[in-house]
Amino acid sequence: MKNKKLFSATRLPRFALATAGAASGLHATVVDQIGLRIVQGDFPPGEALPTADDSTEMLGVSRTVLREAIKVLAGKGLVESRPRTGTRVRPRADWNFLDPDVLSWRYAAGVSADDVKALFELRRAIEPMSAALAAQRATPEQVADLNAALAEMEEVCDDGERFAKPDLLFHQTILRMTGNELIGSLAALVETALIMSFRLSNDNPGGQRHSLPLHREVARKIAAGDGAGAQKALLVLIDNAEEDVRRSVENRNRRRAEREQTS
């Protein structure tokens, strides 16, 4: 039976992320439309997408554009195409949730307490131990890079949007300071997750000035070669950041509910 669910050629809103994986133009519109519908649950795992004929007609694109979009989605683990059975949504366990687009689609309709928990569980699994290794192995040049990122954070700490960039650099630098190429590669892998957690805290009316002492403590412990101290300091930093994000998400969800009630 053909799937009668519809696509639209209108590009849907996405969570505000500046990611390297963001595409542009007609191709991106198709990837966004289908990917978002899948991740948001409109097309559950195991379900077939509309046929190529139906999809191209609904989206107003050529088969070539649709085919390339499906290839992109397959690369993200969302779909698979087989002869005679068409294109179907793969199990959620196969999805690449660290892909920038998949993360963006996941949070496009709002963020829950479970989403926040998942983000910070990822950070706790990686960053504190990385800080301990960084304290043991960092070169003077790397310590200087870390302090440079910290100095930039201090300059823009009252502007949440501008603060996110040096904050990301600070945390990525720590991962690379471990001297472990596998951990260093995580700097790019978790970039979007880090950006997501930073941007979710932008509602804080006081900016991020309150987080600077904790960042300074992390940098100081690393520079002093205190692995245990660096690990503990970064864990406290993450704990406080999660509380910031939790409050921010609660405020956003409350405002959204109030708008829906008055509309």
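Numbering follows the first chain given and starts at 1. Superpose the two forms; the largest set of C-alphas matching within 1.5 Å is the rigid core. What you see is a predicted model, and the numbers here were worked out from it, not measured in a lab. Compared with the form predicted together with a further copy of the same chain:
- A displacement of 2 angstroms or greater separates the C-alpha positions of D101 between these two forms, with the rigid core held in common.
- Residue displacement note: R252 has its CA displaced by at least 2 Å between these two forms (rigid core superposed).
- Annotation: Cα of G110 displaced by at least 2 Å between these two forms, core superposition.
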Given for the second form:
Protein chains: 2
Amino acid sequence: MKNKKLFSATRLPRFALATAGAASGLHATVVDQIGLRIVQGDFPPGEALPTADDSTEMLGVSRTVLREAIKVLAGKGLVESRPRTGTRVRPRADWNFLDPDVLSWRYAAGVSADDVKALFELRRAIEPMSAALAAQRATPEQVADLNAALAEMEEVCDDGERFAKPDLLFHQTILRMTGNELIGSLAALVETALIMSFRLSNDNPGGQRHSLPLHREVARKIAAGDGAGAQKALLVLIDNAEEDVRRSVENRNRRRAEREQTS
Amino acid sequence: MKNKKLFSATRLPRFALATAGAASGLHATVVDQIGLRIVQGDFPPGEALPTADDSTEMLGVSRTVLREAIKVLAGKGLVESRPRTGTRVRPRADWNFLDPDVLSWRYAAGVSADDVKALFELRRAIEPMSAALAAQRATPEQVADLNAALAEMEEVCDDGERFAKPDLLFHQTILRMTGNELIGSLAALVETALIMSFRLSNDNPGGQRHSLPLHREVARKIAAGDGAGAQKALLVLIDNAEEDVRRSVENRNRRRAEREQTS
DNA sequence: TATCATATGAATAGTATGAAGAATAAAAAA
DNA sequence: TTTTTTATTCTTCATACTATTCATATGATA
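And the form predicted together with a further copy of the same chain, for comparison with the form predicted alone?
Below is the entire complex, every chain and molecule, led by the chain shown above.
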């Protein structure tokens, strides 16, 4: 009389842009479900998750699958398992927010103005500097990649959906051009920020066209080997992007507030 | 006639400073062993790991444990498993180098001059900016934490071993003072850099004493709310630290070269 | 005959389950 | 208060079975 399949085992409709983690399999859906609930506060830090037996029954999966999922979450710093005590959520300070999965869970439900600020704080530290390094170190092939991405952006700049991919590629190429693998691992951060932008850009008629000249300027400076110029140009681009996102979030929040007042 | 325990199941003598991942259990040792071998190039990207059955036999663990380990590594972007094909190492660009474990594997065996450059490039982007934010946002308790760390550094500055802990705490406190969780997750990066420093600082008679005035200056500026000053002071501190490490690496490499020539 | 589609089979990871072990917090006893 | 016991929970192992995918062979068709 086991009450299986209480949760449907369908994976979250995860906004996949391009490089998103290609994890597949039953255990990946469990990782997603539990990870999302932890990050979004269903299980606060310090609290114990349901026991293994309870969880398997609720999720309708075997212990094998559940244990694999728990171990993955532990590897990302979210939980810690011990006999007798159970599996507990670790303090937020131990979570690896730069992990692509954690990052996506963190911003899956929606973002506040503070969330936007946090994301762009880090982008502003990383990307302009990366552009400067890119200008000094990029190989000709990488410059070609950058220009290819730019060309595709120009081609599809009216179609919000199709614009996302080359835009992401543009920024990630710059990170890769630094030749610094640590910086390259921040690609997920940029991806998250761009996904936010595109989710909110309904408000933004005229699509992403207005950002094109700024991107062009960045690419030109990098190709010319002008580190300082590239740095400055990318900083302007990020400032603009943040302003766009911030405005969208404000609009959305205001509309929601109005709706709630009316009803 | 199973040839078990071919590998001893002892965990790597992992330099644990403070916040290092508290993972325990048999599967964690397997994660370490395989992860280290992948990151250090024993299994190049694109190559398949031994089949599950072979691995379990070689490592002397059950399939359960091995699978948990593989899933954790997949969660860090290192590998990808598919039926029939086996488990393959993913391209380096997909590895999450900012994961604390990956970071520690990356620099476990030793560092080159380029490694030092990469680490400090990122620190230089992050920490001075963080100090500026910290100066604006820190709570009184956090300022007290920072001063406490500084006091302990002053107290034990002659003992290289004991100096490491408060030094790490000092830098991580600054990251936390930004109130930006994403930045906080870069703590592992700083930890790795400091571990490198301390591993190499045998060359450095007089211990870490010379860095104390610089740390004091940073703390003072932050406490005074002087963001620009704190930023500048921390930049100087990092430049000095990099110079120390760079020199140590050079010395070590030169000595090694001499040894090899003699023998 | 050559080519394409379709079945068959083998290899591998994926999932499920039962049972024994080890660790530890809490309760009970000294 | 200290020690011992107990119960709970994760941990590990062993094994059976399933699902996926690639390679090969087979057969149909042009």
